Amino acid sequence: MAIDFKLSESIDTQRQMTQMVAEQMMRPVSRHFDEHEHDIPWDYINAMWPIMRQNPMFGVVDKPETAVDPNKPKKPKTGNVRMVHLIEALSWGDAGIYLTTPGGALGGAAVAAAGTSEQKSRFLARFADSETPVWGSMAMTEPQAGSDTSAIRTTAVRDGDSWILNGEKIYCTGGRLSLEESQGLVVVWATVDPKLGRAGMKAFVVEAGTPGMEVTKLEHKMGIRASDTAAVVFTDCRIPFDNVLGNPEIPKPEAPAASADAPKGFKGAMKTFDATRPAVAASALGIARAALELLREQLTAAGVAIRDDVPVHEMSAVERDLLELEAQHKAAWLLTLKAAWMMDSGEANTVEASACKVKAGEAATVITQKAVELLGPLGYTRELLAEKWMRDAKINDIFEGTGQINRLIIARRILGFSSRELK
């Protein structure tokens, strides 16, 4: 099946509307929220909530057709392709403000990927039914456990019909919004048996207001300052037994395969990233597009002609740099579209999701840094947003799997090695 790059009318219309939101609601306040970290962009949030309620998973889950005509060809799914186009446009406006968009986010995506049918119904309904904005988040990283999830120390101990969670999580994107500013939820990764490593890892849903859970800190960051990044502590935090995503049992080698309705906890939740890594790539490329457009505009205003119809050896250094940056941007965008299209087509896309995340994170970092350089002293000042975009871009090479970890994932899949064989 060939990839069709032509946008459907509905996606193109939504993309244009989203670009208008970015231009009119986000870009004008971008500097304010950069300089007033931890302020919440409520005007944007309240404007977006009615839209997000109609599609709480931000396009990842296609709406079912109300009536199916057996004689009509089935419409192809487009949720993920739609998602990356919208996220790219919003991040062009402001990547930090985009991250405050209400909805399921990583937490909702984890429930969708690893939850049972009952859990999806119970936990995801709030993202469509609530009259006020609601957020989801994920808590995985710990002070001693970043990329190495086997080092996670947060524990979940069964106590009758409950689990009791104890531990500390850091760098939880949207932690304050999901747990203090709404009746949201957080998906917490914890171990039921530290001796088992990843085999003992489970994902648990903890709802806002649960006793024993507290947001203890908001980070002061280099970039994406409109987005809150929280530390969350769990102290004898009791949750219902059926809040563990998927199968609560620890798999044994001789045990039969789990049913389709109960994905394995760790592997099921990890599938979340096959959908969300293209989203991170799209966000990075929205920032990169903003920097490229500003750079071309400023060079043109300064009388620097950018020729793309002459041999490379006849171009100036600035021309070569700009065209190389634009080529890197386009390459990363095509990788991102492929990963999203494969997800919509039901194809395994773990390699492609990691590849686009690596390429986009690296491209956005290089593009924004080079933009500041080529703009000279003006690029380093706050008169333009170029220096902010350079600070915002770097996170896309770090969160949801660093560039190094995603390269390992790609290598393992291509070479057929396990995580123990290739570290």
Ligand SMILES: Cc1cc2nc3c(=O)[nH]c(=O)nc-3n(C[C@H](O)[C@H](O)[C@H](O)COP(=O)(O)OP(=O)(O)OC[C@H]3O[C@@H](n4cnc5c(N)ncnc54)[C@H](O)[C@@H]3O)c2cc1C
Contents of the next structure:
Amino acid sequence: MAIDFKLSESIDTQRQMTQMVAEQMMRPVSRHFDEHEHDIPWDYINAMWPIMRQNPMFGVVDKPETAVDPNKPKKPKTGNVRMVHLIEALSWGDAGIYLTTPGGALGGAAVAAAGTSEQKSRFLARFADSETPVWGSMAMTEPQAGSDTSAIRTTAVRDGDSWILNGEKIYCTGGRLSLEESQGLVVVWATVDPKLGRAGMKAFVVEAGTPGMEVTKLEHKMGIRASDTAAVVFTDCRIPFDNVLGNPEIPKPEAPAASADAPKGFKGAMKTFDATRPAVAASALGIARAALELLREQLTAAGVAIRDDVPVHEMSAVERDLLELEAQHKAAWLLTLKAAWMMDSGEANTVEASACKVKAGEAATVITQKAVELLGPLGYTRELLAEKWMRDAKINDIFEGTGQINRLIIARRILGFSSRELK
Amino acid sequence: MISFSPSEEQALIVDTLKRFAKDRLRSIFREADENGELPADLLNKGWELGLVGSSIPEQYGGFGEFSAVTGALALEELAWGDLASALALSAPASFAFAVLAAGTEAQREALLPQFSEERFVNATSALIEPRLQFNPRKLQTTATSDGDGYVLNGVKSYVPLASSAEHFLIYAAEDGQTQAFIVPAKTAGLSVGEREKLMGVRALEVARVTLDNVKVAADAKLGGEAGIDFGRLYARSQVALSALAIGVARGAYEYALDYARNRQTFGEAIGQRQSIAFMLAEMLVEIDGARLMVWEAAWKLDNNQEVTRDALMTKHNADKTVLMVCDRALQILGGHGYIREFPVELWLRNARGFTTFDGLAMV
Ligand SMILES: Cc1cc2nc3c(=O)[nH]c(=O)nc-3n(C[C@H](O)[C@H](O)[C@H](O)COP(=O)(O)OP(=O)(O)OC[C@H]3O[C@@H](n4cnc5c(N)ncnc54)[C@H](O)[C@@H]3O)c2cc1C
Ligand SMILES: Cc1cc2nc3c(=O)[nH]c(=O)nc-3n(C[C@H](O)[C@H](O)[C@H](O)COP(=O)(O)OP(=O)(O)OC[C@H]3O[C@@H](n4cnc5c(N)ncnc54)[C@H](O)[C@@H]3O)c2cc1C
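Alternate state requested, the form predicted in complex with the named molecule (shown: the form predicted alone):
Below is the whole assembly, all chains and molecules, this chain first.
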């Protein structure tokens, strides 16, 4: 090994193909789906499904263990590095449409991170086998519980061979696509005993069509309007007992649960974030790259010099702004790449996953806002996409942990304080 | 293929320098700053680690490989220990690596072998000029062709180790283009002025160098008649200085982190307050991001890729990061940060210099 920034040829080829998809299939309809919220980009979805079936971005099913030749060097994994490149390119095309890409999405990622091998094959097979597009989604957030996930109130009560779910989930990305537009699934976080706090939280897989589950609302949003954000209500919703991800035991305060073959409960959710935060960061940076490219193009067309060979103090204010925005973008992208690479290398990457999310969420927000400013009267019109990108970018500083929450996660780790010591 | 883990050889170099920085540099840096000089044997001790020789290929008498990535890793560790020492040790490297990267075959063969010998070679570079709006691509120091050689005129400042240097690499404008000239210390017309007094890096001797009709032979011009691609060489120095900035920032961050864990106010550690904790989280994010930019730019240099804008961006970002980090570190120490018994004020003074430092180091 050595420090190396060269992308493997296979990922680079896929990245270029994805960039073409973004240019040809997303950009031309970007404005339409912004102005027609709740329309579904079926052309894009149907074109992507055959590709995503072969090469899922999230929630990859474990391949059965083949005989391992100890003499052969293990091929290094590259799934996460690949993922961030593809997400970046798709989000350059349109971040809202990217979120409608068929596949397991956050639901698939949660099953992959917290499920047993039996559950992985039972739930994830559809993301490869189905002839028509299928989606997964993840429902943690409730009206009174956003950042503070331990405050969720949706309950799961055991009844013989079943669990019975009751509660209201909001802001579930892709809730409609996974539950109403396909035979998909949603991973629902609920508590088996509210008194236990985080220890009582478990993830349950609810499949589309389960009685007692209803999509009750689609939100109207500032940006990423092509993506549906759904409220999902559970009323005596009965699901099989073995739909609880990981260890089904209810921990007793005095005796910690025996180890199962997969991470469980709250820790399972946190492990998902180690993979999904770099993905959100990558999406943010795809939007930011779009804005930077447009900005450069328009400035050049307007005859504004963008020089590399003068000291910063000789630059115009605009030149200097652009340099600083590009630097923010690069730093955020390299942090994202590193977090993804660590995941592939099997290194603990919680700090790095939060770090890239903090930096990318902020960089994309600042870059797109500044692009609208520097583009002047062009920036603010809906004729160009800059104003849309600014509206789209902001979500990346909010979902999958707000900028503040990710700072907290980093700070606790580096300082060695618990969540009780540093709130 | 994308990878962020240093090679075994690089890890070994980093490890050795970490120990040197911790044991040697961290034990002398405050006293050296107060006294305005480095301990007599320090540069020789540093030299023994093979700082320059290990980057010079065998054909020029060295025992290693020229790699900007390795150089960046090494400089971060040295600067973590002490920036003044790191810059002093960088002075010969800024000369040798420029010759290695941009010299003619004859210049390399003549000048490089000495850098792999045991004795510290006192060589240095002179780029900065003493004026507002200094621009390294528009130097006021001039080189005029004079039949069989060149005549240099002008004033340079911030020249490290100038009073004892045996070889200078003088940057000067020839027909408006920045070129570099190899000038032995004894050359007539070259005079070293009084030591300059700076806000930080006080242990580093820097001085002005005046060139008054200094005559050099034609083969003194780096790269021969064709000269150098200054932009490329300058990028090497921007990346090197950025790596040094990361080292300083990391040192201050680590100190403040440890302090915030332990310092109690109102019955809690100050690190338990978000206003302190979030600063530290952001310091980590910015340092990591800035470091990765350094690595990528260095990697591009090693792979002969275009790097002008990357280097500019990397340096500008590193300059801002080191200042932000050191300022916050001082703030986290409160009143103690302002007191010279604690190291942080020294690091903040050093950090402030990076926007001025130019051409002082090279990878
Ligand atoms: C478009 C969209 C899609 C979404 N998709 C999903 C999804 O698919 N699944 C899902 O489960 N959720 C989803 N969410 C929900 C999202 O994860 C939450 O909105 C987010 O976690 C923040 O929670 P909140 O909105 O309740 O804000 P709050 O938690 O109420 O936070 C409000 C503000 O206070 C800050 N804050 C909160 N706690 C602290 C603290 N301890 N220290 C410092 N500051 C703090 C926050 O950073 C924020 O700035 C989505 C949201 C949106 C808008
Ligand atoms: C040159 C100098 C002259 C001085 N002169 C005088 C004088 O004449 N008389 C006198 O009595 N004192 C004097 N002081 C002391 C000065 O008032 C203290 O240094 C100052 O109040 C900070 O206290 P501290 O240094 O103990 O830092 P700490 O209180 O330990 O604070 C360390 C850091 O933690 C932060 N912090 C502390 N508590 C919290 C909190 N609850 N929430 C968030 N952040 C927090 C602080 O803002 C700071 O960043 C002087 C100090 C100096 C350096």
